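Just one chain follows, in the form predicted on its own, and it is written as structure tokens.
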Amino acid sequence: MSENKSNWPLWEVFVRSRQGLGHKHVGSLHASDAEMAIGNARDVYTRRQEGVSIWVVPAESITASSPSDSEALFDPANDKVYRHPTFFVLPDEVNHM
């Protein structure tokens, strides 16, 4: 191993639970490729069997918006109430919903 373990790229780890139907960000860790990070993931994030699906991306590969583009980005939404869940009246029938 004459690679340098400081310079293993830098993975976003996504573990999808027995009850969950996505994936939930749980973390971050380093790998040297994407099975090492898969199995690095496995061990650190799902040590008590409870996911049934993990996704690794390399951290260089997410592409965010900034917090200052929230209100170009968010805001346009608050007009359309229809999008709201408390905009419908659900039957009784409807439990949970």
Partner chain sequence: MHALLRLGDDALVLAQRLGEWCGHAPALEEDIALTNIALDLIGQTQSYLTLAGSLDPDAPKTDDELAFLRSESEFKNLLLVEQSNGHFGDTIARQFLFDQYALLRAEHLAQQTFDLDAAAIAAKAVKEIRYHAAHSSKWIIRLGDGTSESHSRIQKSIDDLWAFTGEMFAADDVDIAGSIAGLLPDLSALKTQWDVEIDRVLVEATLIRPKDGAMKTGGRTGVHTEELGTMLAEMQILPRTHPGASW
Contents of the next structure:
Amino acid sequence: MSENKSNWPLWEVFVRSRQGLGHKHVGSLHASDAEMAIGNARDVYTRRQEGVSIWVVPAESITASSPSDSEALFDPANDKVYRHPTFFVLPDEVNHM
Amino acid sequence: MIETQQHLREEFDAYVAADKKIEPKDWMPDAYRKTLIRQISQHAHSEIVGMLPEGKWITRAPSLQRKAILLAKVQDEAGHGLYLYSAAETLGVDRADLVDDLLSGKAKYSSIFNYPSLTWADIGAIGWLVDGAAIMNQVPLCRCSYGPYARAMTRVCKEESFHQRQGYSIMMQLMKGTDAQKEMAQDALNRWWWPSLMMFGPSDSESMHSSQNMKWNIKRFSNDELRQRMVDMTVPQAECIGLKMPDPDLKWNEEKGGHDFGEIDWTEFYDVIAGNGICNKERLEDRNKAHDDGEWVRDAAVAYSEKRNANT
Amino acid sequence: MHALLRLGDDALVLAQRLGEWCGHAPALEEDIALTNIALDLIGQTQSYLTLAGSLDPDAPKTDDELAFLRSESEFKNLLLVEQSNGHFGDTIARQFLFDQYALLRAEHLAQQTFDLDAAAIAAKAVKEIRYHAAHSSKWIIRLGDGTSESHSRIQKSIDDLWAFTGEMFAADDVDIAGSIAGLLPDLSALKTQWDVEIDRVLVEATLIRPKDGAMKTGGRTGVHTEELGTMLAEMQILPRTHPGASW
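Let's compare: the form predicted on its own is above, so bring in the form predicted in complex with the partner chain.
The next block holds the full complex; its first chain is the one shown before.
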């Protein structure tokens, strides 16, 4: 890590691209405060009409799942195929359900 | 422990060989991490230094429309540098440290930006040829094995195609213009053609990093393959607007289905890399000055934010 | 025509100055921010100058002809916007003093019904300038209430530029006629609103508002500071060197 005192903290940027969609992670940037982070995100990540709403989150505030836990976290869902509607076969006469 | 390392390494190799993406927190060999940091940060530095030769012409752009386009283009380069620094930071380095390496001369950036931009036509040539070569190099990187780099490159490539077109459009307009304008365009092509072919790096027989990077899916095509593509793509574009390629050995080779072209001046290539280009010193001084001049501003913003946080 | 030229020239000259920053801002993010502001201003320039150039049907002029082929004395911009960039604080102070004025002026212009073309341009400009004003105000506050070094630097920037603020509100014949017609705002009323905004930001920035001393004017009638001539020489070099050429 840099000792440089003028080092602005890192922010993760999430942009809602259109009304009705969720915010999606688009990248990161540096800013000294949240207000600047919003402004910078607007200038950096929405120059081509990419967004209608922005979230910025201090990168250090994000807790992520660990890749080494991924088997324990996600594999158990693999055999629960009955959660998906396609698991159930309908008689031909029933078109929609 | 050694066995675990070897096991992880084998898993990693198999994973990459299956064309899957590596993400920031995944295990990766140290050499892979180092290679990526080096390549991504060099790439970011190139975008930032690349702003300078074109930036010189913003104040002299010959119409309001051209001024706006050039500003937007150079601004995109700042954006691309930023996306790339962000991607590098996911590998556990800090942008400030990477920038320090650039400013101290320790880190490299693309040599092409050590050539001077002398006339307005250079802005055309840079967009058309330099960005053209950059796109040729970059498109395969959108499929690079490292996720954040691949995603950054996808965004960069999407934006970059406007850059090449704006350059070609400048050249096209000049070639429709007065004799002086045509001369300006031809002169710019003469000066930028060979340096832009050098952008693909040393020939395959000389390249240091190629084979391991190919195996890691960081690199997908060899330097010479990409260079050949660049020549084949650009020659008809030049002909179409009446520009003459500055290479007497250039001719179509029916058998190979591509152009034969003359030998690159490798002495010049290594000379510019070694720091002897016309603008090496100037570019670094320019960046250093901007960085030093901005320090009090960056400090002030941090101080202000700390005061605010202390008050709440 | 005169009123529109003033609007266009203010935007053009300031955009040209901001363009000089490209690649040299204190941070990469700020480089992108300043360029966005410059791009907005070029867009405003194109709109205002195109409209201004169309008003004389006997001698119509394009925006580029007005931008690149007029001499220094034909430019009607404020002296404030032609002042050189100086350091980042000087640039921000210039921007801040201008943005607050430009915002109020554009808001009026967007609402008047005397010239609907100008109103349409201004309506778009209002949104842009609102962002510019927020950006420059916030920087005034950060620098004013940042370190002791930044505080004294930005105070000096404001002090140095203050003498150019009087020109914004010094109504001449063009302003008075425009104001009576409804096109232009009443500048004394505008000044009152400007004072409120400027004071609010300066207080938050812990900065002292300079006393109104002798004000420098002349830009609106084409008598400029030395800064403009060199700027135009650079800006206009290609169209001047290659008369009649297209780019």
